[in-house]
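Heads up, the chain below is alone and in the form predicted alone; it's given as structure tokens.
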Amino acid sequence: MTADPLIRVTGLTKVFGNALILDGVTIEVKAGEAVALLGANGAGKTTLLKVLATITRPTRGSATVAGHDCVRDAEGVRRHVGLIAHGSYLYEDLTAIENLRFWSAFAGRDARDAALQAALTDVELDAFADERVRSFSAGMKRRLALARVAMLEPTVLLLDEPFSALDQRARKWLEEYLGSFKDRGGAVMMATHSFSRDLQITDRVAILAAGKIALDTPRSAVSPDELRRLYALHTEDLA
């Protein structure tokens, strides 16, 4: 018997005021699989991630993460989800290690200094453990956010432009982490504008246009040039 998908979205619709953001989206992500969401600004990529992270409630339809309903069992969903969003969810006036201590204690995880220092070492921020986050560059903040998520050992990763503002070392670390995360049976949904390197860790590519899934295909089935052509076709059809 095939295990249920770790992410299951069925007929998901989201309306803000008079704006239809998501329009009957249906998509699944299995354990050990990464799916990239491509789409223009306003296509609904971030909104879909927010529904799955229980930050936004859907208007209609359903979404589950690791078998937990995103509306009826939001707390159960949050135990399984790691979110890297445009906002870093870091406290600027706390130091790097204080941020990790807060989030690990909040999640009921190991908050001992040795574990926190190891998490900072993984993203090469150990030398800045006692520096306040407000002094960090955008790339350093992104790496600290990555350390926070990795430390909480999620089952599902929801990533919104995860490679933005990262230097080469941090990009390499993230690529390796995502590869091992999938190997351990995790599921990844990643919103991105990239057609090249960011997609190398993904197994499927889905194009979201005007709130609908316009294309969902294995990444290996299309070349980067063909993907650009299909992306332009679906997005220009809406212009």
Second form
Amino acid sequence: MTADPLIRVTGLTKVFGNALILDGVTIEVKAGEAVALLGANGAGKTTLLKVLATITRPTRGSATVAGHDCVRDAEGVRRHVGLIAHGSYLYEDLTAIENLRFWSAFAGRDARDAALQAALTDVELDAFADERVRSFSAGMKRRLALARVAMLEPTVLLLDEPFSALDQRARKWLEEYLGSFKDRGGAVMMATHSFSRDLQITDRVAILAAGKIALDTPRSAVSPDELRRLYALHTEDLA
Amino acid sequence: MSFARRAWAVTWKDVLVERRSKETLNALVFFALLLLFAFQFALGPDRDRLAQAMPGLLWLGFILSGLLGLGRTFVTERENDCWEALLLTPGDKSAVYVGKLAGNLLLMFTVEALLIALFAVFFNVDLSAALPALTLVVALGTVGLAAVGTLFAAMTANIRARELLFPILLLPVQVPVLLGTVKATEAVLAGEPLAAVAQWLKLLVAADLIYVVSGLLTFDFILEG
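Given the form predicted alone above, I would also like to look at the protein as it appears in the form predicted together with the partner chain.
Complete assembly follows, chain above in first position.
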């Protein structure tokens, strides 16, 4: 475990056209730590995750992942990051196992059937290995997307509402996976709208409002009710 | 090895997706049939007119069906944002270009073989003697068309007016390939030996090399946006 934060964002600003999406955001996430990003729609949560994933470049400021600069060393960052975004990154006309086989081979990972089946068993999709993704429910697609990311063994997970569309068993699997991921020294940054169960695996809660970090506090320091009050205060959204 | 494995993974995936969906192949086959019907009615039974027009018609069919197929190269990557995942997976991004190019060549060769066979049947011409030389010319022309088409399909994949911009960008760059292929096809169908069109074949080989190398060198920047 390293003393340096795995995620370090300093004075990050992102402008799209005339819209200021992120305004001097500074935040760090250490190894073995999970941080929840709360914020109303358009607060900049997804943009922050996309900058860290090297999909979007910042306008000003800096962001590093595992010591690699997100602009100057994007390939270095990509070797460490796993992203669960709104898109599932799955091919609808391939089966579950074919999707995992493609992404494993493309990433230069073990693409043998035994490894792929084990990954599907982890997310309880082994019975659907040969079913096309097109026939999957939203929750099944989410689980397969998680299996895809887990197979690539990242050290930093960037999750955009990872619990959405998951049933209770899949939620439990994801909570356990994230718990063991943190225990192995991984760092998690998770954008969410939930104040309840989603936050249980997190160590800190940050509220993004109008592109700024309005609050960054240990989760244990605020009760759920207090967090709702602070959220409503900073975001003018209904908590 | 890793580069080849990545490129092969992309080709395998594209071929599998196309085999399942048949979206592009079906569209191209029906389009080819439609073209042949139109040519048949326009030319009638006049053998002299047909002999004069055939190289141009053949390549008109290849180019138009190629435009249709090449323009769809990255459609599957837009679905579920797979484009982003290709970008985020560490490694040489030009492997995506090679994989996509190989997939496009497979598809285009299939449609071209079908078009040539249908031309022979519809217009009652015997192409068997010219077939080996014709295959070489068609292969060289198709590589040039697919190499630039795959690159420009990637450039226009994420913009709104891609259907408009794609042919506008592609066709002017294809002029050397079109000149070479039509002239070489004309000579081959007239029964001339390949040596007679050596200068056109050299032009095609040079154009293919330039286009493929340009694609390999620039694809990384295109994917990164």
